[in-house]
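Only one chain is shown below, in structure tokens, and it's the form predicted on its own.
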Amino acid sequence: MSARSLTIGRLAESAGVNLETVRYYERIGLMPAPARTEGGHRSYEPEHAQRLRFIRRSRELGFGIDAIRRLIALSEPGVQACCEVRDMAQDHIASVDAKIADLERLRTVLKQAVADCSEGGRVRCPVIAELGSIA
């Protein structure tokens, strides 16, 4: 193991993810397989940490596994794909906008249910009634 090598625990900690998340990303091919020590332990390099942080940040921004796989491919040296990345980001913005609209509708429904509930004197809770009416 070189002086720059990381154990799986240190790698996970440095990227702010769970150890099992690292193994999962390796299993599905988002993370390249690390070298192994003579004892069979994974030995990660700083490039692994950089990739893991890229994946984590992409997940935080709501990109799915397939989109992240594509973004990784587009980020490789020599690939000139800024337009494709821009298009992916634009599509993602549309998805985020749709989620925001859904959340705003949900907020309105919940606020009304809470307002109805605060009027008191009802036999049936309006919040429970509202939850049962959402299709």
Given for the second form:
2 protein chains.
Amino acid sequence: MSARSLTIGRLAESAGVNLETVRYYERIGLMPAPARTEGGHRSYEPEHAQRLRFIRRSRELGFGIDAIRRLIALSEPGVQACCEVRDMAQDHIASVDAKIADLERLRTVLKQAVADCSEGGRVRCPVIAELGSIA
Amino acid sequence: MSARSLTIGRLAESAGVNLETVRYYERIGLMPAPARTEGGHRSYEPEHAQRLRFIRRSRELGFGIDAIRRLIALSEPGVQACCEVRDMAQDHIASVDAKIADLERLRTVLKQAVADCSEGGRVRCPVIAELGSIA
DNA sequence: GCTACAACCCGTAGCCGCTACGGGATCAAG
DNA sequence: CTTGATCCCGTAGCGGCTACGGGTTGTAGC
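Form predicted on its own done, so how does the form predicted together with the DNA look?
Then the entire complex follows, led off by the chain already shown.
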């Protein structure tokens, strides 16, 4: 094996990913099966590390596994796919926006209930009342 | 059984919850096991419906199952637990805030990459470049 | 009363994206 | 050559449901 090759542990560490996660990615076909040493240990080359960083960054940005599969295919050199990638990113932004809006709505409700707690003279806990409301 | 009792289907519908979810909540001890008809069908009373709505509303606001267990215990009449409930709600608000901040960060990154797409003259797709960046 | 069919029963398996466990094999440093 | 870190593999678990399938019960109409 080449001087640059990595064990799974080093690969995982270099990409900031759990070791078991790398094996998981291999099982589901997101990472390619690497070469093995005589004893059966996985032996990775630098391009594996780059791919794993790509995957990790995509996960950080909230893409799902299937989306990442497509992004990887689209990132192959020679593929003219910028429009498709942009569309995927835009779809994803829309779903992120929706999630943010959801969270902000519920944040408002929670804040209000907690604020009501600070005012005296109520019969029931305002948070509980909010949860139990027959709206 | 009383005139007001409900089948599991009606209960689920009245609370806006999937029927299978009700049985799931019973399995994990979040909903009490109701009375049964002679034939073994579940028979719910109105207080079950209220509890199920409480659970659903709590889930909508993002509380986890264990948190809901605590909220239910704290909402029993006679329990002076407003402070604890308020603390739970405040913790939860903090985690919602963190989630929102995360999403907004990644939204910014995605938006920028997509915006870069609209400018000509680049060699690689800017979205792919962002994902592959060796940061 | 009888038939049809909706609604229910239960157990189990699957979803996503990991993470953990355990018992054994291999690798590298001293 | 020994030791101890690292790796192997398969399997099971997490949260919070959802779906499936084959069998039983409830109920409305005739």
